[in-house]
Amino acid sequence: MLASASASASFLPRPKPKPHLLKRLASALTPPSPLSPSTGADPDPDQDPTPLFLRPPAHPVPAPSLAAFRRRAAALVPPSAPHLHRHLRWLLADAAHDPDADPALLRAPLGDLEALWLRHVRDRRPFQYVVGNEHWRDLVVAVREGVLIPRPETEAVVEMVGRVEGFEAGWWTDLGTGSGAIAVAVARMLGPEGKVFATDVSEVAIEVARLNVQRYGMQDKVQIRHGSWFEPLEDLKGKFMGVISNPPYIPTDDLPGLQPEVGWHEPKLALDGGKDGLDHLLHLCEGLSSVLKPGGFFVFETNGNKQSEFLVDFLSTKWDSSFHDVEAVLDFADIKRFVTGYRR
């Protein structure tokens, strides 16, 4: 998912063909049981979880100090990676109020900016995870490991909504939130009746999207609710206009093919989809019918053209009865990553 600074998903393994889906149609019932939301590098245990651009500029460092962390760091970098001489200015440009003072104001004493940067380098963290933020559509996201980092393409989904007659009204929910970066831009969007219920079953996602909804001053749009999926939503049943998720469908088998960024980083709550990376998306067709009202809208973000083209299939022929308009959207590379459609 993530390639550097921006994420794209061309490098995703493709899914292979996998024989005999239909057999595997009657677990999704069942929710998957959650995976250790484990990030593959444990974060340092002294580390702030204030992102840095967050955090007040209270460490002043002499001009010639902060100009000797630059040449150390930038002789860090490969010949290969002209990129992360990008990343060293914006690390630079989030870290200091004013990066040509003398003295400058860090966010974080020097010291620790120099590991910061060795992660980045050398264990191959995502920069994002270094900052603590990503820049999605208008908004500038609080990340931090354990969340997964919002990609490019899924602003996507956020469009679509915004296509849907009435939308600015009705009620939402956003099932894996995340980082909630979804559910912070659809209620951005939304007029005075219209609500987001976001839900995550990762207790660092649902303190991340918190602080995300705050920093935004959307508390009275957007209601966090912890738990898996559907659940945290009894209460709810068949209100909603409109149903999204970006859910896990990485193939279990691909997970080790990822960019070190993401496999050694990234959440594998978030990522891992089971055997065929379907598991979390048939649970979720599975509960589409019970949580929208008639008319309602969903949209799904898959693994690309395999994925969406079963859905699409699933839906259509098991579902028939409960949905129509259900179809495989592109993405900005021209591969089907959503599943759209609407309840009868």
Second form
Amino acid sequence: MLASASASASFLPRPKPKPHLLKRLASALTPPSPLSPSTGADPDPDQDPTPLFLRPPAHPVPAPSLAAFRRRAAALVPPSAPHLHRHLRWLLADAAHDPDADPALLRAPLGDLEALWLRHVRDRRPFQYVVGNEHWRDLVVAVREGVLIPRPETEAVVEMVGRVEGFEAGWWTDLGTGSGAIAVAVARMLGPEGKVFATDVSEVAIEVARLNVQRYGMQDKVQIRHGSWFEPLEDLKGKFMGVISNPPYIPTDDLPGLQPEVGWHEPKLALDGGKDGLDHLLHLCEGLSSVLKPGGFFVFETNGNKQSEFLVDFLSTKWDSSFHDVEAVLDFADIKRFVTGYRR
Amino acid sequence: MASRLLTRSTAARLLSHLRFSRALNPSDHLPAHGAGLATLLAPGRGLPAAAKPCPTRDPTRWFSSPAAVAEAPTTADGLTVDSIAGKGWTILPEAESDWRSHAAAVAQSVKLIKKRLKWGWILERSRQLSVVLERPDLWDDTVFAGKVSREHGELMGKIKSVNQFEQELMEHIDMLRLAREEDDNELETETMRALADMRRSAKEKELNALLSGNNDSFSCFIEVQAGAGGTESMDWAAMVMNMYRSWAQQRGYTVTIVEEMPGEVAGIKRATIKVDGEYAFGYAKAEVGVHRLVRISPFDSGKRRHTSFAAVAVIPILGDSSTRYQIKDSDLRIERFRSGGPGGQHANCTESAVRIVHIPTGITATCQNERSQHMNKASAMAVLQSRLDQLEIARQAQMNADHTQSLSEISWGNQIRSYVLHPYRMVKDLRTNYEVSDPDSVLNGELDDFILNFLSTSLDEADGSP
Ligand SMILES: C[S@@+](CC[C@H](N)C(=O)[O-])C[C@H]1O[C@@H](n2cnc3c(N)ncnc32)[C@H](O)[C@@H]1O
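Form predicted on its own done; form predicted in complex with the partner chain now:
First the chain shown before, then all remaining chains and molecules of the complex.
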């Protein structure tokens, strides 16, 4: 299922954790971790492609053993990363049917859980990949390696769609849908005539998006298409009430400096926006007017102030005859995170 | 204390009257913002919404109109609850088969229940509401009509239930006398048992009557804030918060942490929990005020005695949307709680807390407990809504019995309870003088006795009979 070769090929090189740190972490684990020592190519303790939180709770574990795990896991949390305690709480909430029951029914053997936790703390594998989901808006979106973990900022895009007059009955497209988070959230607001066409070039993304669409019963509202940006939409030119996209927008030079959870683990294909980070955004701007209906709405997420200002300027000068009311929209951190506008 | 409570309940009646007279003028009753008592408020705390001056009718008219008391149930020979209570019959233990003793006990309970329910007031209020309900144009405004008929229904329910209880007492007395006349031993024993049962359920009803305030049945937020004194007080604030969490869980309420600002070394600077369940507010409101702790500090290497303070506020989560403060979207500013960094695709951050600021009042709310920003925002909005509702209640009548003080209103001088762990061990409520010598049980959530004592003292000492 998970095309692991292609997924890991798109990872950025992953620096190895420092050996002294490893030793300390390993010795804090009692009994010793069931993992073989990290060689940089860990046997994946998580070979089951089903996200942890969706697996059946088939592994009974007596309460004292789970409590001991809790203590061992907490002992691995360095004082500099108190948020890991929260992650531990959530891990147990997601991995156990009822973490306080005795025996607790786990969705993975305790040894696997231990290995997952170790990888989270040690390799900084994102917590969301560990449990296989991200809580986003009112959804629990399934995610896994190879697909971008949806960001909190992006939630606002859905609200913007909801403010477009008559959005319920329109056809929408989510370009580069990734996990399908935006597509599912928008689809859930639509009326009977409304539809979302979600595209992505990544096969893993397509697979995960399909799972999320299914989980929320949106198969009739969301059509998933494989391909690059507008290519899969040839037959739908001029039909869209709105175009939504959160394309890769990080300048290539910034990739090595990303925090490990992102840089080491999330797909480069979902992050790399080319030299200025604008490659995909500009491509999307060019294609907009051919897919949008007159009066149609678009919203793009960007890298922030500079990119947004540039795009607003670009669209309202070079493409002045095609678009109106083009503006940058702030996120909750007061960063100009989005560019929105309407086709004339 | 007594005089303060008197003022509170008088103000409550006055307020209800004002609301009521406003409600009689349909063009004027929604939204219920204006209030003649607004001037009682400290400057700057009012909501900016234009306070329409309220046509203050003469409040005395309300009180001077003779209460249309429903026909009091009587026995065949004319005994009533009042006359029984007035006879001064000795009340013996429940096990004694003496009908006069049982009857006197029940009659006293009924009187207490009526006092707690503010009997005179609810009779009058229900009569007024019936008049409104008969207006032919009432249902032109369905929201208003719904409100009136709901309140009327609730009041009638209370009146009926007390009247039925009285009726039952009278019937048992008649029955008992009959049994004696007829020498029917079996009937006599049975009736005597029924009277003893009534005594027990009367006690229960007395308790229930403690929670008959307007908002008592709602869920609530409990907020705890550490006083001055750094780590010492922050640790105490965390202990207080734990006490409420245990208390709420023991009562079967659902507890969720909404917001928590941890202290640098230990404890919390401030935290908010949501307590979900029937009558959560009715009970928890008894805890509003400053809680004081005396102990040998675990943070002081010199092992000296320290006094710490924590303030507690309780906010009802109003159920009826038509009485709630209307928040305008444009009045809100939403901020990421710990912003910094470029965000977006750059960051993996599982903390998605937001702070919502209501710009006109400066009131804020945060939530960091949920796993998505959207849900944090929704929870924070619920907190903000309740804080604004609370402010609105305050604005309408500062001394309204339904109003509990917000954290910012609580003065650190307003100590309600003292917890002493050293040199002796005791928890004492400074309002009721109720005390226990086992602080651990209290800190583990055994608060009911403190709460019930406070509720009964405040209701029973108030001059509740209009
Ligand atoms: C930043 S992610 C956004 C994912 C998702 N929409 C979200 O907001 O969480 C960008 C997505 O664009 C996809 N993508 C990259 N290049 C693409 C292309 N040429 N055509 C279509 N999708 C592409 C990536 O696979 C990735 O899923």
